[in-house]
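There is one chain below, alone, in structure tokens, taken in the form predicted on its own.
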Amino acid sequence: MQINGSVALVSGANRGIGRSFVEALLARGAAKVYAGARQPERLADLVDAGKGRLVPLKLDITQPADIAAAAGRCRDVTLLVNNAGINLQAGLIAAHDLAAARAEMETNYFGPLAMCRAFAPILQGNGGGAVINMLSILARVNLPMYGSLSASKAAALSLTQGVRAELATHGTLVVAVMPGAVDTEMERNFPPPKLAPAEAARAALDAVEQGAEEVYPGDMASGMSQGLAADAKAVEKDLAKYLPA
């Protein structure tokens, strides 16, 4: 899939690594681009940017009527960016109650797939495109300052593998995207070095336009990766060391 020409649409598009998603996609030449956000407003200067080519759009991943509204409203995609997510930076003994794992279960791993259900029609009836998840390498290890962050995102990558299987028969290509630790205000307090954001939404779409099915952009990503690949029991053991606050 040739991202010149697409019609994509990012939600979260209002900082981070969903701004550069949409700043990337304009330069590469998409179409249109919907940028989803909980306060659209915040879009302004991205749709001065996008000279009649980016749409804004009031998207909260966690609220069925938005998603319902989004995809009655954008039925010409062939690209969805499911950039949206949140990091509540807590263990799973040690938070105060399952406040913050509930949370980030219900952005991280039912609004991802909430938007696969309500898209994947409208991918294969523009005769199939590709689906971006934004994950993190913590989706396959667990980072215990951030477990509950770790075991929503672990849950994504499985839901990834399962739409994956369900949507290749439409044409749709499904990408995990595992970055380690990304210069974002989500991760503000996370030691450097950190990726930059538009680093992370530049290997995503790299990986459309190749056809990859998972990417690992990073030093810190590709990395842990190897390690994982070489004794996964190791690697746990390691980030073991790094407890909640």
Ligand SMILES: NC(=O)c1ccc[n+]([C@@H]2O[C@H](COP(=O)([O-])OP(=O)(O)OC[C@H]3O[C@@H](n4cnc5c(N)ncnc54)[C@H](OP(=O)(O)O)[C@@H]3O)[C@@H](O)[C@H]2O)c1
Given for the second form:
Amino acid sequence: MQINGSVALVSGANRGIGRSFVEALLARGAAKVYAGARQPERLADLVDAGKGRLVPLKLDITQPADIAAAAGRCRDVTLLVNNAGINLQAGLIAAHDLAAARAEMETNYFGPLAMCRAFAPILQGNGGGAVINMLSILARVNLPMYGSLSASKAAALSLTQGVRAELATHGTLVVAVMPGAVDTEMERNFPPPKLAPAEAARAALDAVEQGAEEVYPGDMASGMSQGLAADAKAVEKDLAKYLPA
Ligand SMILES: NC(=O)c1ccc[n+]([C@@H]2O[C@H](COP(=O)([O-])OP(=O)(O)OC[C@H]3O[C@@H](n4cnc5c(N)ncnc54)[C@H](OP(=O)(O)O)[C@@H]3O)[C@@H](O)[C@H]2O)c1
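With the form predicted on its own already on screen, would you show the form predicted in complex with the ligand?
Every chain and every other molecule in the complex is listed next, the one we just looked at coming first.
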């Protein structure tokens, strides 16, 4: 699938990696980009930059009514980018209660699942297309300081595999993107080096064009992926040193 001429929908488009997705899609010739945001007024400068190709969309992926409205309106989508996510930086035992773990599952697992379900028939009707799920290298191994975030991304990796299998006969490519630390508001307190958000978006769009099902943008993620392939238990033990504050 080529980005040039595609019609994309990006969740969490107002900032961070989502904003980089929108900019990269426009630069690579997407015919239209639906930019989803909880507060669409925060997309004003992107609307200007889009020169008629950028369509702002109110979209909270935890709200079924927003998803239904988006699926009703965006019938021409060929590329769904499930980018929106949260990291409440909570441990599994250290957290006061289950609130963070539940919120992360709502946004990072149930949200993308609901979006995949809503847009699968639309993608099929438009020839198959592709889904990008923004996961994390922490989908592959738990980082205890972000224990519940890691679990939600592991769930999202499993959903990605299952959705890929169910949509294979539709001709829909389903891509798992698993970066390490990226330089956005989400990880403002994480020490450098961090991947530029534009690099994460570029690697994801390259994967779509190459038909790749998994991509590990940046040195941190590719190094950890290689480490997991060589000795997964050693990587788990290494990350076990990073406990919740
Ligand atoms: N930064 C990293 O180190 C890193 C690493 C691996 C993976 N990721 C993943 O990459 C994706 C983007 O993260 P980022 O670094 O760009 O984070 P970010 O700068 O914090 O941006 C998160 C985006 O998601 C949106 N969002 C949150 N909850 C939402 C909801 N319920 N409905 C719709 N939009 C919602 C936010 O909207 P508001 O502005 O309204 O809050 C914002 O646009 C996430 O899935 C994240 O888990 C990030």
